[in-house]
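Let's start with one chain on its own, the form predicted on its own, as structure tokens.
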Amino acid sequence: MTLSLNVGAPDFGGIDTPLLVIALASSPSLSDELRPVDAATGGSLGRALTRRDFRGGRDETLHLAGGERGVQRVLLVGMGAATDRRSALRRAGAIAARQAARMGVGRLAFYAGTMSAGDVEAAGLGLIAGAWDFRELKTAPPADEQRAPLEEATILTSDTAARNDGSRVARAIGEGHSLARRLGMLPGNICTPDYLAATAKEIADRYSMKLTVLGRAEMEREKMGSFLCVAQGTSQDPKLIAIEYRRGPKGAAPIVLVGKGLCFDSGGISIKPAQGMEWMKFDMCGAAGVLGAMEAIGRLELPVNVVGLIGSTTNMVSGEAVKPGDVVQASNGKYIEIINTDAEGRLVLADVLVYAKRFNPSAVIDAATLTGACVIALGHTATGVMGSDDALVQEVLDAAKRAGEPGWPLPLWDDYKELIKSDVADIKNSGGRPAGTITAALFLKEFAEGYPWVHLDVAGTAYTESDLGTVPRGSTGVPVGTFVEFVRGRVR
């Protein structure tokens, strides 16, 4: 459930709520504004920021105790010397949201001092971020072990017109991130390519988008062999998923959204280790990112054009499935040499590149848990960027640092391609260990033809194996924000 976001003004002297967060930056004193919350807890908040028991470092948290009415609680959260500052409330939000659901309050109150409408959006975003919890496939705890989730947040500002603007975006792209997280989440048995279908078709029905959708017959007659080639080792039909919202001129050229969705990858023969095989059920974020966006654009009705691609498959070993060696043709007639049957989300994106072209499309943009080298390069913090116009790559970048979603480029030098050059047919899956990330990218380019193209390599930032303080294990919702900042981007 999305947590419902409401706005106000910072009437503390009337206010009632359970918890009252603050929000403050590097080394904090009592501002006149909060004398009333410095009274109703007794004075406690006065001295910890003078006593400095509280002194506003990133991620800082202490909790004051109020009174039975009125301000309950106050959480003072830090944001450091917030130098990037809807960043910084971005983090001290989703910080607050998930300390508040540990409390059990239900709602609370999150004030930072003066707030524009692009603050308010950031504070909505991560209020919305922490709030997010999954729980739908696990059993309720017995009642006297239950505490309430939170459920509502108010941000306090004065600003009546950075109130409405910022929260009403917020709360459409917080609705697009928690899309993508739970879909992220949901396992390999549910979350089929059926299941994605069906959830573009929701989508596409609640924002009048025609959706187009593929299936193995289909791609055949498109003679989408790379694609198919993947899919040939499961009995679940893949899907070729198109969503097209038209809400900019008429026969304005869109913006294309690519998304890989192995709703399942066990890396087929060339299999994965046993250990940690379960986290493969995240190699369709891709895939959520592109549905999450267009959740996301259809709330915000952005007056503009943008196709949502999806390749959906699963990555599975059986009598049939692809076999290194094997040579295979892409729909635009070039032959591959499979040497790795786990290098297969560059094999179902290259149809789908091939298929973006017929929309005549401004710019594409793909999303791909593509590469382990990318989270040896860049970690868990950077999301790859690749493509082959400079200048559209420094847009995604510049849409991606709005988001908090940060990207670093990667060269796609044609030296590199000597290493996916093949023997037997034009190219080759994999160029093996070295440049990994760059190889798997220029695979890509041979099939991005005929437009301007950016590759976003999210391995390393669209799930995590561990608590991130912001965000607990599992899905992230990247690249929802840089896809949607970069579409708003070209609306602007």
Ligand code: BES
Second form
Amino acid sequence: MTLSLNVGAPDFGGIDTPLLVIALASSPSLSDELRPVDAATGGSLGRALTRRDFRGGRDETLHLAGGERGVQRVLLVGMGAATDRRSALRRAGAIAARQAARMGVGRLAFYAGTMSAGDVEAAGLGLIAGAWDFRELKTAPPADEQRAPLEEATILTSDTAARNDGSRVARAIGEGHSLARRLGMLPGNICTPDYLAATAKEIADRYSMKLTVLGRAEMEREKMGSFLCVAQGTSQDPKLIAIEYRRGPKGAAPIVLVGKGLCFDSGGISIKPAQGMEWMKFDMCGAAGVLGAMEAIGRLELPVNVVGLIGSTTNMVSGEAVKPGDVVQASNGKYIEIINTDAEGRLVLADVLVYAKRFNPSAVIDAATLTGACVIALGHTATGVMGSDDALVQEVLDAAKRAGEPGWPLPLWDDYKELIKSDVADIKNSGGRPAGTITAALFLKEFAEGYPWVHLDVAGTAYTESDLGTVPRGSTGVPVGTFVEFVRGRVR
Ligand code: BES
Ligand code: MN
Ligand code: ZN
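What does the same protein look like in the form predicted together with this ligand, given that the last one was the form predicted on its own?
And the full complex, kicking off with our chain again.
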């Protein structure tokens, strides 16, 4: 369930809340507006600041007891020397909501002084992200052991327009984030290509989008030999999902968002080691990002044309599975030598990127958990960004930064193409370990022809194997924010 996000005026004399969160930058002092809160804590708020028990460092928290009614508890959350106030507010919101969920308070009020619409949006997104959890596959504990989930948060700031506009946007994007995170968490036996197609249908129905779904038979007709060779080892029907949102000027070229939707990646015949293989249920996070973005864009009613494309299947071992040395032909006619069946994402995306051309796109952005090499290069902090158009790469990097999902460029130089030259076919699907993220992107580039294109390698950023403080183990919601910010950037 997504957090219900409300807004209100900071009337600390009249307020009744089980938890008041106060987000403060470094070296905080007691403002006049907060004097009633100081009184509600019997003066301990002011003393915590003057004694420097709480210094406002990034992620620092301090819990103070309040009264029996009114402000019942206070949680101070530090934002550090906030150079980027929005990302600091997003972070503080997430930390606060997670802490509130641990306390079991059910609802909270959030205060950070004067806030613009963008500030409210950022805090709201943080609160929604922090309150998000995934417990639908756990049996509920006995009632007396349960803690109330955080169901409601109210952001307190004086500017009515700022708080209304900011919270509306936060709700929309937050819904997209939550959807993407849930899809990521769902295991491969529940979140199948069929399930992604059904989810796309729900979104399409909700916002009057046009939905097209190609299965194995339709893809055979389109001669998508690259995508289909990955799906050869599974009995599940692979799906190419196209979801079209058209609220922009009639005939205006759409933005096309593409996602890798491997509902599980065993590696195929080039099988992965057993240790940690369960994480490969997250190999559909690019697709989840597309669906999350379409949900958010639908809610925001942005006046723009956007097409979401998903290539979804499962990379499995079987007697029918594609094997190293096989040569397949993609729908643009190019022959591909399969060196490693675990380099399957690029094979799926190749045909989806060729399919994208029929929409006559103004820009195509794909997101994929494509290479382990990207995790080695950039860790879990930055998404790898590469593309065929420098201006578009910069535009995507800017959008990613605004979304708090930072990306970093890698050089997509032709020099690296040497590594994916095949002896027998036009190209091979793996260049081995050197520059693995770049050669994967160069492979995609062979199929992303006829439009400006950017590729996001989200292998390190779409999910996390350790608790990040703001996010528990599992999906992060990346790249929903990047996609939505890019589209918003084009509307402005
Ligand atoms: N889905 C994986 C990439 C991946 C690895 C994502 C680890 C997240 C964490 C992808 O399909 C894959 O297996 N890539 C191979 C490519 C190699 C065979 C050229 C890889 O990264 O090892
Ligand atoms: Mn793989
Ligand atoms: Zn994969």
